[in-house]
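This document opens with one chain alone, in structure tokens, the form predicted on its own.
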Amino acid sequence: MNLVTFSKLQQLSEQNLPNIAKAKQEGRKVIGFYCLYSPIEIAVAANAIPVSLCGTRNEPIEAAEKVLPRNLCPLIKSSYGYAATDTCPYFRFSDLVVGETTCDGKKKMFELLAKFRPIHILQLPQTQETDGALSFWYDEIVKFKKKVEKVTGVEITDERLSEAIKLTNQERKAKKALMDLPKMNPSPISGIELLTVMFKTGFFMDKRLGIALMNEIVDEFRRKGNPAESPFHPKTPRILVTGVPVGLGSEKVVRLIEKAGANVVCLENCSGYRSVFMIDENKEPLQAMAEKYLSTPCSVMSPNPGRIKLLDELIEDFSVDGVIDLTWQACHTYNIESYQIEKFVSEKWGLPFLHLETDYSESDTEQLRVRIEAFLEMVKS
């Protein structure tokens, strides 16, 4: 990015807080999310804020030890701690905080966390293979529509909810065109400034103002495309990371990468590609929620076949190199499903592939940075 852009990002994301400050002064209601299993739709459609909550960085994880397991996943004791230390803005100002059963070690969490704010939890079913589990589902996001309904005061008609899904579609189909410059060779882009582009319009207040930033950033790339002002030539090793969501703050295994001489070009986890699952605007709009947010291929589900359809789309568009599986420590299911990404990766594309796993602190950067390197050598080979 040019330093006129990121200015640009740098200027509007300091702006959000007062904005958001001078919103709530003025009546409207702030509603707080945590996962993509969760239908944001409907707090745009009630005339609310929806803002993401913290709980990517490392410092708050010390007072979260104070009531939870040590031996727990960085994640969920960073959101926690966020909230005990009141050091999360967004949390601070969230009339309504959304949680959901992914995981067991998170359901547990968000019991804690009801003492600080109110908290509603979505049911969330553990496959997407069955008729029961989408009926479940909607049923869930029923009960969540008419929860914010109770919170704003605002009913949530089916045109206010049609609009809400055209305009956070608009945000996914900018996301997706910001993600895909990279499947140029050499990218123009680095991993590290994708991850700062996403993380930080994640957080506006103000939806058509992400959308106009990233439309932006895609022109100016699409526009120039000179492989000469690329930061990577096109041997440069191109790198796919997959598995748990990565923000600023924990975005450490993305900087060492990037570091030893590859490029991220390619994040197939939450807060990269299926975070851009578009919503189907020709179906009845709480049931077009509900398939869209069910197929979210997480390792919470039970089989999670849509995360290989997924890996094997990604691979081929961005002509990957070699694969990274990140996991956090203590996440079981990532841990677990690892087994069967290497063996996708290694007998279906004949990738080198790397399993990782670690916490958001930099206590294991250096052992880190020797196995990516080690890694990256045998990519090159």
The other form holds:
Amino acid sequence: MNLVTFSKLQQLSEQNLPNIAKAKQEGRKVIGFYCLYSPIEIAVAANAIPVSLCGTRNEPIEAAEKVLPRNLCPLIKSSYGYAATDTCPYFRFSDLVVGETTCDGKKKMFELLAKFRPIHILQLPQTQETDGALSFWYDEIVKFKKKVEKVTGVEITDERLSEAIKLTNQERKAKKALMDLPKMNPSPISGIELLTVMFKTGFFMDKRLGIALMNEIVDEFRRKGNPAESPFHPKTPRILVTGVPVGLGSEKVVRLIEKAGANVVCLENCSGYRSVFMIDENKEPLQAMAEKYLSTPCSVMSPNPGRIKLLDELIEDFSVDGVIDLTWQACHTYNIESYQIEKFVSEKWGLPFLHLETDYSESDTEQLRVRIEAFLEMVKS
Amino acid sequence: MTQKDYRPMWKELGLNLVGHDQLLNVLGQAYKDIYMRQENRPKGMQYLDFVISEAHGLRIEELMETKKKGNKVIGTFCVYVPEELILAVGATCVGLCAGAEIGIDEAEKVLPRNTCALIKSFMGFKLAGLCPYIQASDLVVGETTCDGKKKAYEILNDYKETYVMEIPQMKTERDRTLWRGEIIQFKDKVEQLSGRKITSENLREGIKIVNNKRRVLQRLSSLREAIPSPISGLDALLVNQIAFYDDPLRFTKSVNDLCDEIEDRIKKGIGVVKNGTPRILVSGSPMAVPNWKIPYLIETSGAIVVAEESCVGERSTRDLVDESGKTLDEMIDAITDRYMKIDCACFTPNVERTDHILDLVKEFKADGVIHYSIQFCTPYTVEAYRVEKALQEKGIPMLKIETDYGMEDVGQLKTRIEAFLEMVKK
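Having gone through the form predicted on its own, I am curious about the other one (the form predicted together with the partner chain); can you provide its structure?
Below: every chain and molecule of the assembly, starting with the one above.
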């Protein structure tokens, strides 16, 4: 990424909080989200500001452990800790926080989080396969829509929803184009750079700014398209990271992989490729949203064939040399699902596979580095 | 442990005979050390001693006999699975082995090490070929109660057909509708498996049998309100554990007899402990046979367990299915409503559990609560915080224990429990 683009990203990021503060003063409502299953279009359609809430850093975990068990996933502890210590400005801004019953830990944590902010819980079905699941989820979205109408005082019409979907689809398209850059061999952009751009633009109040910036970056790299300018060379091992979401503060595994001489070409997770599934613009908006969101292949779904399907496509499209499955400690669904992922990756693709279980701390960094280096040795041979 | 030679039957069931012999030896010894050393037990406990000694023998033989007659055996892990429907088609419902640290090496080949002991246990029992109940089952029924079980069933299904019921996570009207739909689907599944229709007649019978089993367990529970305690917590837990796999009619009769005897003891002022012994309510995760660790530690530290706020305990026996339904539809409604009342920590919110614990403390004159979660059981470990706060507000001491089926922490736990009991006495 060139300096001009990078400083633009920085500048926009710095301007974001003051922008939200100003918008709030002008009467706009802020709705905070934690999870990819949350239909942000509802907030957009109500002219509210959808914000991602903090949960990717280690600092607030100590405070969280006063209330939550120590052996709980760091993402959950971090999210709660930010709220409890009032250190996440986005949480502070939120007029409504949206939680969901994805996993046991979050579901139970939200009960405790409710004392800090008004919270709305989306009840997610635990399977995608039955007809009942979709209609149940559709009703949940309708219920959420009513809630947001109440909070914002804006009636959410189908037109407004369609507009919102167009905007979020554009964002998905831009994000996808960005994430597709590493399909080039060698990739013109590192996994860490990609992650940084997606993470930072993800907080932008004005989605159009993020879309424009991502498009700009994609154009810049496509224009260059010069292998000599890539930080990698054609022999660099191309690694796909699958599993739990990763953001700044919890990017240590991605960083370690690239420091060890490989390239993370694809992130099959909720902060990566799963976030660019499009909403069908030709369908009734709420129905189209229900279908899109329910199809998110998170391991909380039982069974979760969508993840295997997506992995299958990504391994092929990104010419992947090895797969690293990342699980946050005490995240039971990913931890258990790893068994099936390993089976798939080795049986179908014959690729080296490594399952890593870690948290946000630095205590195991050395050990992870050794394991990743040994894994990459195997990938190369 | 067993007299008759059941090895041909075990072999036919595909059990790992060498491992199974070792298991029975260990269990037999544990039972002797933990149960038979108790003093002044009610005579009626002899029936339970017998059932446990024949848990892998006579009871399995009975299952094989009923199978030969064309009846099905359905294995379950959770109190959400409606036994009424299973009994309605003449099938037998059995709880599956999940209470011992066994086959761990096998289980950890397919499951992470840091998975709850109960889940690793059922996988270990299956993979190591040590549970005659799962071997004898025509179908295993799982449920999406928690993350660990939900995902483990996907893997268990590779080794044994596992039908999964989706449990709602809240208790709104829509959740009830979802759950009712699940019950109807399960009804279809059971009908298809057994080749028999569920009618208002046979379902009424099923409801009656299961309700009567619950009634007798309620009776036993209420007798434990007496001071001094007429029965140990270990014995009462055993009764609740055996409720999951014994023949329900025989079980109900035998436990009724036991209750008659206990009533008589109460009249005569006979107890298993002295007056003034600290009375403890155990609350939290279920304890499957032979998971007797916590009550054993409590009762060998000078206290008595007076109630279990647990799925193997009063959470599964508290509510009856309304028997006034006349049509099949009304009965399905009654079953739906009854199961929606279960206050498992997998629900959000689950405030009724906290209220209920406070009620139990009062009802059983408990001096303290020991909150027990199986390690890595996220719903209960997180919920423990709220329970503790609610108890604190009422000045009731609570000790939070998180452990697995291993024995490594027994010394440490005993020290903690003893210190807690010291505090309770003051």
